[in-house]
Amino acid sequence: MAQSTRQGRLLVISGPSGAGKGTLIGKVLPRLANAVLSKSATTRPMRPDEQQGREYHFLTPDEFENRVREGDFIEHVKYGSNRYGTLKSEVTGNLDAGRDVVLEIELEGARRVRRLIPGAVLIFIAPPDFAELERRLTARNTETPAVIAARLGRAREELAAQKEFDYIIVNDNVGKAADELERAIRSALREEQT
């Protein structure tokens, strides 16, 4: 049996905190037989419902900095008081094996990936409006008012950068937005084959 020589494709999903990126990815990923989700590394504390390696690779600040020095990251950023990054080990093996890799990262990381890997597909998830984004962040009840305010300030910059992305999905209805995300990904993968 001949093995596929197809190189996987990098699919970057970005947008402001609270736009619903994780929810949409969770709905679409099972529909894509050849796609895997890359787990980011972070220095932020693990939440009670999270597990090491499931949502993130949780690292201490020293561990994170050591891995930066070793060149283990494709991209890494500081977001708020924490650091986040995409480990090369999470991406390269899957791409080389022909699997498409989904990254859920913020704007600065998406820009870095675009510079390093020009063939990456960038998809922006937007809230229906700013008031809804604020409502979602507050309803999570996982951050302090100061953190929410910082995220909302950052969201203004992220929303202004939508034009830098290949696809923009407005998450005003989860089912509809998930279908649009799936169509965007499938369209990008078809374009690659032509």
Given for the second form:
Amino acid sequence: MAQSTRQGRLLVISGPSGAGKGTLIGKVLPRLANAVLSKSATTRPMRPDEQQGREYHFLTPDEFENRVREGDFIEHVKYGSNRYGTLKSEVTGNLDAGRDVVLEIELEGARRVRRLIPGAVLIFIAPPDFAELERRLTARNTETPAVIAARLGRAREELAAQKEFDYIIVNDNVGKAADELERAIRSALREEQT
Ligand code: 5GP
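Given the form predicted alone, corresponding form predicted in complex with guanosine-5'-monophosphate (5GP):
Complete assembly follows, chain above in first position.
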């Protein structure tokens, strides 16, 4: 007889660009034996320290549009002048195999996932304050001033939406915030019905 496997949970980590989502996920993911990170698709140009298929599936605008038409995305958004999307192929098989899947996505995507998948856990990573977000985005030197300005504009909307999330983690100290994120995930996973 086939063994009944627990269905995995979707763990949505959101928050403004520069809040430290990627850093915190990088610290916490290795502590979670049963979780995998979904690799999104994007049309954004690759940064010098990135690799095709490692941080993202980097697609041309035509390739991205074809994948949209094929129905390959769970959700996709325009962010700045680029497109980003969560691929079904990164998520469905893992959930069915009982693995929890982490999505690192912006606010609109998080809202769509919540509507589509009611069991998803939504976690917001917040910067200590707006000035610190500005400082981090400028210091990491990966975006042009125009892109930074656009991201900060979007960040105001994202910060205003924190209350829609199940958990809010303030990233004022990376070690402490990583511990809190781990606790939030473990607590959310414990709450599930058996
Ligand atoms: P970045 O260009 O800095 O890698 O990402 C820009 C923003 O897009 C970040 O807030 C990131 O979390 C978000 N993002 C990355 N992948 C996806 C995705 O598949 N869907 C959505 N909605 N947002 C994404």
